[in-house]
Structure formats: structure tokens, C-alpha cells
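Just one chain follows, in the form predicted alone, and it is written as C-alpha cells.
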Amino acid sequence: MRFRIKYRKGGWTVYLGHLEMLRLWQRAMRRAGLPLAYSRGFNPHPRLSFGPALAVGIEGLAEYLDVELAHPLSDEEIKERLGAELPVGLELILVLSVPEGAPALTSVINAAAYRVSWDEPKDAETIRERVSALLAAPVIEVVRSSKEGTGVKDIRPGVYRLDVLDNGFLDMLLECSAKGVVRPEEVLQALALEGTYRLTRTGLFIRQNGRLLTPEEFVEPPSPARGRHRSAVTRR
């Protein structure tokens, strides 16, 4: 039976990578006595799937993983035990069961939302008035380097929303899906905003018909009569 986690990583836990994150949740569920179903094969793992990675060293507020049990638990009870064992840093939010065959958080989550301030704080007006500029672009373009090489990629596609608040802050809504992800470090550098800042992942979503549902409400399986994901809500 698969249950989806849904929790906030914040304190000194954000300097943990994914690997170190990954060991951090196995060992917390199994001092929690969780009954982990594991893969088969010669070196058996639990069976445990995270959404979209966080960058080292930013907080996220709403952050997802799937984790399935041999056996069946309440929820409550999944989330008083595993609570009582996370370390400072990790709190946990929602504990839901997910129905068999539903999609996995990668193949569903298609953007992400960040919220930037900085050290010294920005007049918002100006914060606009380039946010606009940038917004009214056909095109974005900003140098990216991967294992292939470097080279210049387009990000505008993936540039959702761009909303700068009255205090100077400024959230984003941007691509995050297996297909592409557009990084908040990039738009920073095209709106050439300067100064030490601050980075928050403030939510994970799926964005589908002009609607952001968050993965806890998108938990229903593929419909097999179309073939496909069929989307819906389910809100406890």
C-alpha cells in the first residue's frame, strides 16, 4: 500500500543532498517500525520515490515522497510514529494513502513555486518594472551547463508566473517536470536582480488546464478506459 508524505525541510537539513536525504527517511521509518515493502532482485531497497530534488541549501516548505508498506496502516498512525522519529529541521505535514496504480509524483508534478528575498531589500517598483520587461520577451535566453556541454537555452516556455509583492519579495512559478525545469538562479540572472538573497521552494504543483493542483489533491489511478492519467481532484 503506497502513502504519500507530504513535508517541510528546513533548518540545517537543507544542506543535505538527495542521497543523504534518502538515507536520512529510510532510517526514520525503519526506527518508526514502519512495515517498508522493499524491491525484489539481489540487493532489495525499500520502496521509496521523492518528488522533484531540492537544490542544497534552499528551504521547501511543502515537499512530497511516496513510500509503500507491506502492510496497511491508518494514517494517523503512520504520521504519529514517523513524526516522533524525523530530526530537527523536518517536520511532517500530511500523511495520505494513495489508491493502487496512481502516478508517481515525477511523471505528475510539472512546476514549482519559489519565493526570493534579499539581504538588503529591493524597491518593488523597480523589481517590476524589469519583471514586466521580461515577462513582454519572446525569448529568454541564459547560458546552462550540463554533462553534454554548455549552451545557451531558451527558459521563457517555462517561465509561468512572475508576481513581485508590495515588501520587495518576489515569487515564481516555474517548469519543474521531467521534461524540463527552468531554475529560479536563472530568471535572477535575466532580471540581472543583484545582491545576496534568499530562496525558498515554497510549493510543488501540477499545473493542467490552467489550474495548479498539489499532489496530495491528484492522487486517483490512470483511468484504463482512456488510456491515460485522468485528472481530478480528491480533497480530504
The other form holds:
Amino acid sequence: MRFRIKYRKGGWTVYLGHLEMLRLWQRAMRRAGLPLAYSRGFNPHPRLSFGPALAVGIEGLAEYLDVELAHPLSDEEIKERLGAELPVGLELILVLSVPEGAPALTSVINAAAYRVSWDEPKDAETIRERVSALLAAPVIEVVRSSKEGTGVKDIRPGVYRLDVLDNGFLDMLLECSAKGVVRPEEVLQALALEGTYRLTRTGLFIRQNGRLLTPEEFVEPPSPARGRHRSAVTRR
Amino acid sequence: MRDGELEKLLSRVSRPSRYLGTEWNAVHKDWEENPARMAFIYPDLYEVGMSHLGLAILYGAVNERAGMLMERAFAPGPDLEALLRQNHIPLFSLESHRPLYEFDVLGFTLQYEMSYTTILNILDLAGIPLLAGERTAAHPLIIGGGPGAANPEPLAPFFDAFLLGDGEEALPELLALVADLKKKGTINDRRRVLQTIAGLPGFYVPSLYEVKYNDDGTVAEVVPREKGVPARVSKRVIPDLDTAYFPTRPIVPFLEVIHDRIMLEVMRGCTHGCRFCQAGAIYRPVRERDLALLLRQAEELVRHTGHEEISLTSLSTADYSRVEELAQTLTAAYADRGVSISLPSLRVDAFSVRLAEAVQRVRKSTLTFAPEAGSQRLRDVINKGVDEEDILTATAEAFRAGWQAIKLYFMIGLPTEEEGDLLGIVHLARRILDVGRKLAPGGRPTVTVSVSSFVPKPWTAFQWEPQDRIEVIKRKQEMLRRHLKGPGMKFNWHEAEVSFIEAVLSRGDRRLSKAIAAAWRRGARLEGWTEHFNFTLWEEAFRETGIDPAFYAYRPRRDDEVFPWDHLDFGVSKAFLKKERRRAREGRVTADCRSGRCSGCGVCPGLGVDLILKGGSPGHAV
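Having seen the form predicted alone, could you give me the form predicted together with its partner chain?
First the chain shown before, then all remaining chains and molecules of the complex.
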């Protein structure tokens, strides 16, 4: 039985790295007495899979993980038992069962939404002008360093939306998939809008044919019987 | 510190989860409602400190009581230290993020000599004067405990008091006293406070003692400066661990710490009596816990932590008289719950291998043994109590059971060691590798030889012995390195300079405090980490303070010499240690007191305690 968990990562837990989150969830699930399914082999470990990692220091309003259980429990019971075992700052939003064979979170999630707010509020008009100029550019080159060295990367194809709110906040929808990631910091750098700001990841999505689906909506496995790929079905 | 301020720091340091204080089972008690407030400080990084069972025990023992609270603090990483210094932010506790100077008591655990400079660094980061004599009622009481209290003299000028022995009863007593003194308003009279603490059993207040020296630099005597101060301070002992407090809701760290697992303390103490081993001496007598109690504690620990591993902790777990039953019951109980059992310290014998095999359903890649010396003669000198046959049988058994790699711990520079003993290490390792080639599945076994250098320690039969000179140790390491090459063979060694500083500090006196302070001022800290240890700082510190480190490390002690720790009492008698030293010279082994033959170390009659074995207790000599 696979379950999808949607949670908020806030408070002090924003300082936990991806591996720390993995350990934290495993231990919370054990404390909650969930009947975890273990991998086979020499070093069995519980079958947990996470959505895209969230950088340390960033709050996540809608993060996801999938867990496999050896025998079924109701969504409500999992939510209740697991919710009681989470440290301050982590909050369970939703637990729902996912059909066998549903695609893994990392293989389907391809977009991430972020909100930026600056410590010194900026004028919305100024930001709007810069955003329009940026989106009009055919190419947005940023410097990116990796293990192989430093290179220049065009992030324009991965910048899906930039919306400026009247209060001067900036909302972004950026590529976040197994194929590539555009970091919000890179966009801010390209906009020359760095300063001191707070970043929040407000959501993770499956962007498909111009539609945005949430991972709780995208739970049905592909159905070859129908002869065509049925990519998404709303569960309830 | 305001939380906004902390957030700014956390976003700029590596591993910020070290400093949050919001881990599962962390205790946040109300500051106002608990007038006696203590911070437990492990003078090393979080990941080392959180692996310490003593912290978990004392944290729980204090926090379960009304009127007192204990928070934690660790050495900050170098990046956070730099930020604290730049921004003039005092070092803080994890739970409430309060400056350490706001606590009534700061308790440092003295786990090893190389943390002493870190202690000074922490006091400095907390804005507290290093010298006890310069502190006032406005400052916390600085106390120390743990194995370093076996000879705390090099730290004496920095500390207000030391606690000798077990702390789970003594520490709440101290905090109750502090609460009482605060209520009465006498807490502001530092002198009175220290006199009162000196009256508590197990607490040693170094400033109330005067050390007199002989012309040759040795200690003549250590005497109380005033009436009413005990001439000798005895260690505290919890006589029965079954009735002692044990934490079943320990903190579950976010960060992966060194020992990231449940630590189930099956017993305290060790009966082997290895002549170099300080822990074996100062934690006597052996006190085993009841099997049914351990099973209950294990169940609660699993439920309250969610850990995936239970480590059966003690100095020598295979000795626990009901270890097979314990290991089998736990393995069976948790097999399908994803919780495995581990045994951190094993004897070198076939029984231990079978035990390891029984608990490790999943084959671990390496099994570790500690023969300590390469020849039978030298193993008898150190009273290791295993012979070559034991070692070969055990390792063969391990290879046969599927282990691919064997790790062997040895010590070099032991008293009476000769070249033949070192070659014995090489021969033994080679023989074990040959056995492995025959027996290990796949036929690609590895043998790792890990060599540390002998450090003479107080309260051992070897406390009179000199340490090998640095250049001699290096020559020996080089010889072993040359011989332990080739496929399947690996060789590790400890830095000789580190062992030298350990030797200087472990048997040091109060005069050494100046060198510790000088080394710290030159930048020494976090010296347990190879990347931070810098021997030059110590050389400069000794030169600056006019202290000759060779006097402490290389000088053989006279048989009748007064030691800087002779006014402390850990139960083991000096007469027994002298006898053991003689027997070592004669190559005579001394039986383990589990066998029923009392070796007469003096602990049981001296401290009014008894050996507690759950498989039945042997009798004692009178």
C-alpha cells in the first residue's frame, strides 16, 4: 500500500537538509508504529520516496513524500498517528492512498512555485518593469558552477511564470524536474533584485499540456488498456 | 538571543541543525519555574557530544525533577565561532538559546585530554573568565566530571568543582543545593557556596586544596587549605543500576551523529583488569542490569525514538552474564520491525563471534577485535587474557561466518615492549589474512591493523611508566608500515604528537593549566579532529610557560612518588596497582573477578559496594 503525504516544512525545520528529513520521517513513522514495508537485500530500509529536495533555509508550504506500508491503514489513522510524532515546525496537511504503480513523485513533478519577499519592501512597479524586460529576452544566461566546473546556462526555457503582487512580492514558477532545475536565486540574480529576502516554496506541480496539477491530483497509474496515456485523474 | 538573530546566523553556517535544540524528546522547561538551571556542555562538536550516553542519562535525570532544568551546549563549528566573535554574540544553550552565562551551573564532561583547550574556548565564547578565582557570584559555577576527573589537576584553576564518579544522583543533589542557596540568598557568597559544595559526597573543590612541590618538581603533598574540607574525596557510585534512573526518551538528533542509535546500557564497569586501561579501573565495580528491565527499557526506547538500531552498550558487552539471552530475545522481538541489534565491543573469542553472528542478520562488512599486543609475552604483561589460539579461532570463525574484513586494534609503546613484540603484530596480522584467504567466501579478505600509542593513565598499573618518545613511536610506526603492506593488508596509526600531549595532560599537575591556556590563546581547539590539531601551538605554549612536557610524559615515576591525584579516591588502591605493576614485570596474569577469584583491588570494601552479576555473584576476599 502506497500513501502520499503532503506536509508543510516550516519553523526551525527549514534548517534540515534532505538526508536529515529522510531520517526524521523514518523515525517518526517508526514511533507512530506504521507497518513500514522494507526493501529486500542486505540492508533493508523502509520504502520512502520524496519529491524534489528543498534547499536548507527555505520554507516549504506543500512538500510531498510517498511511503509504502506492508498492510493498509486508513488515511485518517496515518494522519493522526504520524502527526503526533512530528517535531515542531513540520505539519501534516494531507494523507491519501495512491494506487499501485502510480508514477513516482520525482518522475512526474516538473515545476516548483516560489514566493519571494524582501526585508526592505520593493516597489511593485519597479519589479514589474524588470520582470517584463526579463521575460522578453530570448535567452537568460546565468553562471552555474558544478563539479565539472563553472559554465553559463540559459534558464529562459525553465522560467514558466513570474508574477508581481501589488505588495511587491514576486511569485515564480520554475522548472524543477529530473531533467533540470532553475533556482529562484538565479532568477533574482538575473533581475538584479537580490538584497535580503525570504524564499518560500509554495508548491510543487506537474505541468502538462498547459495545465498545472498537484501531486495529490496526479495519482492514477498510466492505463494502457484505454489505448492512450491517461495522465491525470482527480481522485475525489 | 532573539530568534531572528539566531536565524541570521543559521542561514550562514554549515549543518545548522546542530544548533536548533528542537529535536524529538528535547526538553524545554520553564525558566522561571525552575530556579536551579544547568547547562551540560560537551566540549566538542554536536555530532560527537550527542553520541555520549552520559549526556542522555544526566539530561533526563535532572529534567525529570521539579525545580531544576538542564539544557545542552556544544562547541560551535569554526564557522559559527567566527560569526559569534565578529558579532559579539555569547555562546548559547540549544533549548532556550540563552547565553551560557545566565545559567547557575555549567557542567563540562571531561571525556578526553584533547578537549581541554575547547573547554577554555567555550568559556571564552560565553564571556566567562577562565580562572575560577576571577569569577564572581555573577558567573555560573563551572564543574567537570567524567573520566577526566580521574586526574582533573591540569584543569583545576579553571573549575569551581569536579564530580568524581557516577552523576545521576550527585548532580540533582548539587542542583537542589543551588536552589536552596538561591532561596536563602547565600548563593552570592562564592566562598560559602564552594565550601558547601565541598561537603557534598563526590565533589572536589580544587581551590580549597593546596599543592606543595618537592625541589625536583614532583608533588610533595596536596592538603586542604581549611578545616572541614575532606582530606580525600571519594567517587560516587550507584550501587545498583536497576534502581538508578535510565532515560527511555533520549533526544533523537536531526543530524547524523557518530553513534546514531539507541544505547542500551547493559552494565557499568569491566572486570578484565587490563593494566593500561583507566576505564576498567575507575568504573569498578561491575554492575549488571536486570535482563527483564533491559527488555522493558529497549521496548520503550524503540517506541520513543524510532531508531533502527539498538546498541548493547558497556565496556565489554560480551561479558554481560546473560548476554546471549538478551541478544536473542531482542533480535527476535525486533526482527520484523526493522530494528537491528549491535554489539560495539567484543572480546577476542569464538563466543563473541557467534554472538555477533546471532544478532547481525545482515552481515556487517567489518568485525573488530582488540588483541592490543602482538606477542603472548606482552599480552600477559598487560593482562589482556587472550592467547594466540583464541585470536586465530575467533577470526577464523568470523571469516567462516561471512565477514570479509577484520580490524585489529593494537597499542605500541607498552612497557617492556621489544622489537619481537612489534613483529608479533605483523605475524599475527599475516596469519589472520592467510586464514581469511582459505575461509572467506569470495576469497578477498582484508585485515586492517590499527595502532595507537600507549598513554600511561592515572589509576592503572602502568601509571608509573614512561611513554615512548615521539621519535621512537614514529620509528615503530614506520617499521610496522613497511611490514604491513600488500594486498588485503591495511595499516592505520595515531599521530604520535597527539598521544604525547595526552600523556602530558593525563598525569599532569596544576602547573600545566598555564600551558593549556597558552595553547588555547595560540588557537588550539577542537583538537580531537586531525584537521584542527597543531602540535606547534603546544610546543610554543610549553616554551612560553617554561614547562617541560618530557617531565610528565617521559619520566619514570618513583615507586613512592606522590601523584597529583593521590588525594582523590576512585576505589582502586595504590597497593593493588603496585602489585599489578610487579606482576606485569613478571609476566603474570591476574584473574578476572567474574571468575569468583577476587583480585583485591579494594573497590568493593573501600566504597561499600559489590559486584553485581545477574548470572550470580562470586564472593570476595576479605
